[in-house]
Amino acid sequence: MDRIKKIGILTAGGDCPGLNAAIRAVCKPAILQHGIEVVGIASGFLGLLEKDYIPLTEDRLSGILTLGGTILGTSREKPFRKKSFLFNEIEKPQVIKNNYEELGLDCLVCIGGNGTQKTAYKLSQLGINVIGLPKTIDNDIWGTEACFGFDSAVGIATDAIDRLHTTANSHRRVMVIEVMGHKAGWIALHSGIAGGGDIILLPEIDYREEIIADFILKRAERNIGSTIVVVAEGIRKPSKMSAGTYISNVISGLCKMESRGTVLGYIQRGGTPSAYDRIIATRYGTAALDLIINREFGKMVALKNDQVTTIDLEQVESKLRLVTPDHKLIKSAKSVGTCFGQKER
């Protein structure tokens, strides 16, 4: 069996804390322990199309563990998207395969979310040796219990909720905070519980506006003048309105109370990674290198029962890990009086 001599690594999709920690965990032992040449592909799959890359050395990897973002850059280029399937009159997947071979790569490490893992699987079908690492602040990649980036995002959202409590209490207002999560409500659920949110609204659980209003009015009757509402951006709402704005308007209209909305936005993606994200990114990265050394390709590194394991990319493709209505955290939140916009039985 031929020795692994050269690998490429890229980060694709949205940025998040922990990407540099993962890059470091794959590349540093590859260079120092195995003598493998490593190239960093710039701007995700776009860099593979344009053959834009940099050699990664020990010096380049030094000091990046604590940095947010990604030293390689990223993009949302999707080479299998039909609308832009051609690149210089050649189909993009074929361009990527040609460049992979011209660079002399033995494996390509793809760090990213659902779209990245889907693309990685399709590239593996073309005969490219691929390993996937799951990152996303949404924590919604199927087949793993944790994605790095999520813990940092929850910490940022929780800190924001903590700060809103003081304003809500001072002015006796209803404060609505919108956090990220188009299809999965993990950030809203975790930060809502950690931050003491009184109402938590998730994309996976439909809500009724009148139940939210009734909950707030009953709090007012008990002389609780302030309420914190944590809303995932992907909840049901009018298409041209943000989730936070819509819920804030609903509350003002139905309750005749002052309600203010805050959209946390991209700040959830930024900054230095939490200790947990640095650790899980490091665990994933070193496990990915082990897979490469053993030539176990076409897999994504995952976490199950706090043990690092693997799952075939074919199983990950086109699936989402969503919050279920019977999730243990929802049960715990309801026990302390949190409202999810549904009538309790």
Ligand code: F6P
The other form holds:
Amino acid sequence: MDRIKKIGILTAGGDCPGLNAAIRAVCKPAILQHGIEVVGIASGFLGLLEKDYIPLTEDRLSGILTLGGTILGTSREKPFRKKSFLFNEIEKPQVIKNNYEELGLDCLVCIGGNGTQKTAYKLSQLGINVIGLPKTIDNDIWGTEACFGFDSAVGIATDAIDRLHTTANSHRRVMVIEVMGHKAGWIALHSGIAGGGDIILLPEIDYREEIIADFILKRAERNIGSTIVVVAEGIRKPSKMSAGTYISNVISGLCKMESRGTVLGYIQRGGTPSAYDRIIATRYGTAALDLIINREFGKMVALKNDQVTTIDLEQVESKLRLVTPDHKLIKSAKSVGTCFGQKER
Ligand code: F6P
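The form predicted on its own done, now the form predicted in complex with 6-O-phosphono-beta-D-fructofuranose (F6P):
What follows is the whole complex; the chain from before opens it.
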């Protein structure tokens, strides 16, 4: 069988720390150990539509392990989305296939979240050789225990919560911090526990406003004047209001106490990757190259019981990995007195 000669690599969806570590881990051994030509594709799948390519050389990969963001750039281009299906009057998936073939690629490495893995799977059904790497701060990709970007985001959010404790104590206030996570509350759960959040609200666990208020008032009766509330952006809330603002207003109204909201936002996706994310991104990238060399396409690298393994993209593309109400971390948090907005049985 012919040896692998040329591969393309792209980063798509929300950016996060660790993307460059993953690019480096795929491309350096490809170039240095296998003599493979590597084509960087700019701005996710958009770069394959627009033929926007970046030749990746050993020099270009130097010094990027610790660099946040992605040297390739990213976008949320979804080529299979019906409402914008054409590119210069040709169906986008066909344009991508044509440009993949014109480049003479043996494989396309797709680094991204749920939307990216879904697109990669659909491209594989058109005959394009793809390999997926799981990336998202939300950590909600099915089939893997870890997506790089998540650990860095949890560290940033935890540091922010630590800082909110001091100002909450000084003013005897309720401080509400909103972290990212539209559908999955992994960042809120992990940073809430690590940061000593008194109340943690997740999209997966419905809450009752009066239970939150009662919990805070009972703390005030015990002369504990400050409370830290960690909420995921995707919890139930009025559509025109951020989760943090809504919960802060609810608390001010029901408890008649000073409450302030902080939306951490994109800070969770910026800066250098944590050591863990650098390591997992390196493990995933080198494992992805092994799959390419062995021509095991149509798969995503994954982590199970701390072992790097693979899962067919077909298994990944239509599911989310959400926090289950009986998750062991929720049990631990409840044991130390954390409130999840529900009536305790
Ligand atoms: O998917 C990761 C994520 O950061 C989510 O947590 C967040 O809700 C979303 O991306 C923000 O999307 P955008 O970067 O397009 O504003």
